[in-house]
Structures are given as structure tokens and as C-alpha cells.
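Taking the form predicted alone, here's one chain by itself in C-alpha cells.
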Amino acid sequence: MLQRVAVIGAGAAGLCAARHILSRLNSFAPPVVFELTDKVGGTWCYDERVGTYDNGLPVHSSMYRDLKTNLPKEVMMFPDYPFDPKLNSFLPHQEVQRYLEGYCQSYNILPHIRFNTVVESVKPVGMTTEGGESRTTWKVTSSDPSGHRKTETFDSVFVCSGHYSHPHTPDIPGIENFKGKVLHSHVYRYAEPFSGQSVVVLGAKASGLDISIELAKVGAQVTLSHGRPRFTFPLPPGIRQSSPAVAVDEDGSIHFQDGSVGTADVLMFCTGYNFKYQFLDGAELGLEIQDQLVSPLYRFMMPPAFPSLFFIGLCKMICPFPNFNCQVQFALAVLDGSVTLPSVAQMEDEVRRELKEKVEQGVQQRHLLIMEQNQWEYCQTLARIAGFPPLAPVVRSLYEEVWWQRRVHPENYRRLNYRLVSDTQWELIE
């Protein structure tokens, strides 16, 4: 019997899952891909609307108009599907969207996607096979635009719904006293409306820094408020750094951690996103789904008690498409039996031990899914166990080069262009 797989989401991770399922039709039936919107691309799909779609559902994408990738296409691509070599290394989001549409066409994924379809619930059902073994199947209930509901049974579910849709807003005492506008970068689309205003941007990771630079270019006065080590590179005129905002006074003024006080027209949270899976019941799966952590997940993918449910792309600070590509191939090797998993107890044990080690090293709970340097060994391990080709070493080498460039030249690093020469070498193109 061919296994039936449900894929939730037609962004990069979902398309990657569908592509690899379609290349293994001797083990798997063609996938059913459920997509909330009317397009592929997920977070790369720019939508000027904010708030809700016409059907009342919240707008999914957090893409802003002038976003350019902060990774070059040479390391960003799926290993088996390069970008058009004529393009620059750093791309506007429209090119990534086009790339994902091309990927979809190239592997004939489109016929398997149900657009404008909401997954309402995913429930495990225990069943006993002829051999007396117990195995889990999944009841997936979805509804189409006409409101028609349908429940189907699958052998496995890939959750590829992304994690850049549900804004995380830390609690700042007294924020209700703020007299200006409070928003999250999820609803930021372009800089012009902020021209001439004073804006406190809270958070200085990729989007906080990026949006601050955009705002300064249109003449906003930006205070970049963050708790990271101060940036030592020169920031553009119009941006100054400050310590974290800790409270808002009754008169609307903002208190910072270093004791200074300021006022502003706008408070913009660039403070990341929460994990939310309205269609899952965490307790039923033995999972704790918190704002910044889903646990325990074996290999950052599967609940030990239900290893036919896979979360793809949950980790943060990774090279996304290559990472998805490794996770999907590992997951399919688990399903087709070429990878044997440890017992449920051993898997739980391993996850708890890994998390405990991180906590003992001082990693805060909200950072436990940040991979950074560990991503390379992680992808290597998945490839080794599941027997698929590992990522070429050049991906890591160029990723690290760009990471360094970004810290030194945050305004200009995207002007550089690269070329991959071999599996181990890249070069800078003049």
C-alpha cells in the first residue's frame, strides 16, 4: 500500500516536501498539499493588505515591499534547483517568489495543491494492522472557500505552515499609556508613511536593523532599542542605538534600561513571532506548544510518541531551503523504513538531555530553537543516517562569509555578487 501524506502549507518547506514525495511514487501516493491562500510561496508572497483577507482569516505573510534577501542565492537555493545564474546574489523578494513558482512547475506540484483551503484539525487515530501491530493514522479536517468541510485519513502529516505569521510582542509595563502608534513589523509594508516621524524600533535582529535602515532613508528619526551588544559598525545618519525599552510612563514617555527617557511618535516591535498551530492539540501529541518553543521534538521534527507527524523548518537562524531539503529527505526515510528510530522513551530522553544542556549553558528558553553554528552538523547527521547526499561544504563557507560581511557592512553587503566554483569553493565576482 502506498502511503498517503498530507502537507500543510505551500511555502518553500511544503513545496520541498511535495517535490520529494513525488520523486518516490513507488512508496508514496501523490501528496495532498493544503494551502490557506490562493498562491504558492508562503512567507515570500508579498501582500500589501494587512490584518485579514477577504475571508476574514489573518494575513499570513510578513513580507515588506523593499525586502531583499540577506543570504545570497548561491547558498539559499535548494541543492537540486539553482536560481537563474544571471540574477544578482541578493534578490528582491519577488525573485524568490518567482523561483518557488518555477520549482513548483518544474516538479509538477501544482495539481496536488488545494488552494484557499483551511486545515481545521489534525488528529491521531490508533489502529491495528493485520499483523496485530498498532500504528497511527491521521484524520485531517479541512474546509474550502464555500465552507464545505471534509475529513480524510493520511498515514503521515508534514506541518509546513511556517512561523512568521503570529507576532510576538513582549510585555512592556504601561504600554497602554503610549500616545503614538504601536505596531509589529508583521504589518509593516514600506517606509514612506513614517517620514519625518520619530520611531523606536524594538529589536535589532535582521528585520529590526533592516527596517531601521529603510526608515532612516525616508527621514525618520530612529532609536534602535535592543539588548544585544552594541553594534560597532557605523549606522546610517538618523539611527541611534539605545538599551531595551522597559516601561512607558503615564505621560507616554518611554523609559530605557540604562535610565534614559525618550518620546516617540511610533513604537515598532521587531521582536519575532510565536509558534501557533490552531489545528493541533499539543497535549494529545505529548507536546508543549509555547510561544517560542515546541517540545519535545526528536531531531527538531517529530513528537516521539507520534513519529509520523513532522514539523519542517521550525529551527531559527538557519540556511532555510537547504535545511528543509535535509529534513524532508530524513522524514521520508523514516516513513519508508530506511531509517529505524530509537524507542519513544529513548527519543524523549535524547531531546530532554539536549535541551537541558543548552539551558545549563545559559541559553534562554526563547532561544532554544536557534541553531546558528549547530545547523551544519545537524544537516550532516540527517544526511548520514538517511543516506542522501550531504550539503556541499561551500554552502557553509559562503554562508559564514556573508554573515561576517553583514555585521561589518550592514548597508552595503548586498552589493556583492558571488559564484560557486566547486563543492568547496566560491569566488567574489567583480
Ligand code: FAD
Second form
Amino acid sequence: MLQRVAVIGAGAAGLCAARHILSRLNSFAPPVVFELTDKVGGTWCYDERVGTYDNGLPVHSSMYRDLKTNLPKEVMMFPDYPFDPKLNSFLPHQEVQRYLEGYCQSYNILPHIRFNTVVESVKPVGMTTEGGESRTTWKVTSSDPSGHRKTETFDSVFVCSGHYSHPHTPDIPGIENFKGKVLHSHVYRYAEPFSGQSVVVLGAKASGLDISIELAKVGAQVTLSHGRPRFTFPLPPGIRQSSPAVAVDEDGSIHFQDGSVGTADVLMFCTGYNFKYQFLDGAELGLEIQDQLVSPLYRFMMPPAFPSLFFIGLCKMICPFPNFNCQVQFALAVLDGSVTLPSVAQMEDEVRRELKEKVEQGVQQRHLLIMEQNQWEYCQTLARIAGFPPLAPVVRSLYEEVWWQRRVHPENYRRLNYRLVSDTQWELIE
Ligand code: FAD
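Form predicted in complex with flavin-adenine dinucleotide (FAD), following the form predicted alone:
Full assembly next; the chain just shown is listed first.
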């Protein structure tokens, strides 16, 4: 019997899942991809709207108008589908959207996507096969544009719904007293409305730094407030650094951790996103779904008790598309039986042990899904166990080079262009 797989989301992760399922039609039926918007691309689908779509659902993408990728196309790509070689290394978001549309076309994914269809619930159901073996199937309930609800049964579910849509805003006591505008980068689209204003940007990771630079270019006075080590490289004129904002006074002034006090027209939270899976009942799956952590997940993908449900792309600080590509191939190898999993108890133990070790090393709870340097070994391990080609070493080496360039030249690193010379070597192009 061919296995039926539901894929939730037609962003990069969902398209990658569909592409690999479609290449294994001896084991799998063509997938059903549920997509709540009317386009593929997820995050890369820029939408000037903020708030809600016409159907009342919240706008998914956090993309802003002038965003350029922070990874060069040479490492950002799916390893089996390069970007157009004529393009520069760092791309405007429209090019990534075009790339994903091309991927979709090349692998003939489009006919398998149900657009404007929201997955509302995913529930495990125990069943006994003819051979007396017990296994889980999944009841997936979705609603189409006319509001018509449908429940279908699948053998497996890939959760590819993304995690950059639900703003995370840390508590700042007294914030209700702030007299200006408060917003999150999720609803930031372009800089012009902030021209001439004083803006406190909270958070200095990728978006915080990028948005600060955009704001400074249109003449905003930016205070980049963050708890990371002070950047020692020169920031563009118009941006100054400060310690984290810790409170807002009754008169609306902002208190910073170092004791300084300031005022501003705008407070912009660039403080990341929360995990939210409205269609899942964590307790039913033996999972704790918190704002910054989903646990326990074996190999950062499956609830040990339900290893036919896969979260693709959950980890943070990764090279996303190559990571999705590895996770999807591993998941399919689990489903087609080429990878045998340990027992439920062993998987649970392993995850809990790993998390405990990280906590003992001082990793905060909200950072437990940050992968950074561990991502390479993780991807290699998945490839080795499931028997698919590992990521070429050049992906890591160029990724790390760009990571460093970004820290030192946050304003200019995107001017560089690279070329892959071999599986192990890249070069800078003049
Ligand atoms: P998404 O792209 O979010 O796609 C999820 C899809 O699921 C969406 O289409 C959504 O509509 C759909 N969906 C959600 N819930 C449901 C539901 N209940 N029913 C049906 N459909 C549903 N990565 C890089 O590699 N390079 C970069 O330069 C880079 N820059 C970024 C900049 C920003 C501002 C952000 C937010 C992210 C950036 N990323 C970057 C990370 C980026 O999110 C990933 O590269 C990748 O696009 C994530 O893909 P995804 O499929 O996991 O999620």
C-alpha cells in the first residue's frame, strides 16, 4: 500500500517535502500539500498588507520590501537545485520567491497543492492493521475557501508551517505608558514612514541589525538596544548602540539596563518569533509546545511516541534549505523502513539527556533549539543513517565565511559575490 502523506505549508520546507515524496512514488502516493495562502513561497512571498488577509486569517509572511538574503545563493540553495548562475550571490526576496516557484515547476509540485486551505486540526488515531500490528494514522481537518470542512486520513504528516509569523515580545514593565508607536518587525515593511523619527530597535540579530540600517538610511535616529556584546565594528551614521531596555516610566521615558534614560517616537521589537501550532494538541502527542521550545523531538523532528509526524525546519540558526533537504530525506527513510528507529523510551531518553546536557552547559531554555555549529554534524548524521549524499563541505565553509563577514561588515557584506569551485572550495569573484 502506498503511504499517504499530508504536508502542511507550501513554503520552502513543504515544497522540499513534496519534491522528495514525488521522487519516491513506489512507496508514497503523491502528497497533499495544504497551503493557507494562494501562493507558494511562505516567508518569501512579500505581502504589503499587515494584520489579516481578506479571509480574516493573520498575514503569514514577515518579509520586508527591501530585504536581501543574508546567505549567498551558493549555500542557500537546495543542494539539488541551484539558483540561476547569472544572479548575484545575495538576492532580493523576489528572486528567492521566483526560485521557489521554479522548484515547484521543475518537480511538478503545483498540482498537489490545495491553496487557500487551512489545516485546522491534526489528530493521531490508533489503528490495527490486518496483520495485527498497531500503528497510528492521522486525521487531518482542513477548511477550504468556501469554509467547507473536510477530514481525511493520512499515514504521516509533515509540519512545514514555518515559525516566523507569531511575534515574540519580551515583557517590558510599564510599556503601556510609552507615548509613541510600538510595533514588531513582523509588521515592518519599509523604512520611509520612520524618516526623521527616533526609533529604539530592540534586538540586534539579523532583522534588528538590518532594519536599523534601513531606518538610518532614511534619516531615522536609531538606538539599537541589545544584550549582546557591543559591536566593535563601525555602525552606519545614525545608529547608536545601547544596553537592553528594561522599563518604561509613567511619563513614557525608556530606562536602559546601564541606567541611562531616553525617549523615542517608536519602539520596534526585533525580538524574534514564538512557535505556535494551533492545529496540534501538544499534550495528546506527549509534547510540550512552548513559545521558544517544542520538546521532546527525536532528532529535532519527531515526537518519540508518534514517529510519523515530522516537524521540518524547527531549529534556529541553521542554513535553512539544505537543512530541510536533509530532514525530509531522513523522515522519508523512516517512513519507508530504510531507517529503523530506537524504541520510544530510548528516543525519549536520548532527547531528554541531550537537553539536560545543554541546560547544564548554561544554555537557556529559550535557546535550546538554536543549532549554529552543531547543524553540520546533525546533517551529516542524518545523511549517514539514511544513506543519502551528505552536504558538500563547501556549504559549511562558505556559510562560516559569510557569517564572519556579516559580523564585521553588516552594511557591506552583501556586495561580495562568490562562486563554488568544487565540493570543498569556493572563491570570491571580483
Ligand atoms: P514558511 O516560509 O513560513 O512557510 C510556511 C507555509 O505554511 C506558509 O506558506 C504558510 O502560509 C503555510 N501555513 C502555515 N500554517 C498553515 C496551516 N495551518 N494550514 C495551511 N498552511 C499553513 N533564510 C535563508 O535561507 N536566507 C535568508 O536570507 C533568510 N532571510 C529571512 C528573512 C526574514 C525576514 C525571515 C522571517 C526569515 C528568513 N529566512 C532566511 C528564514 C526563512 O524563514 C527560511 O529560509 C524558509 O523560507 C522557511 O520556510 P518554511 O517552509 O519552514 O516556512
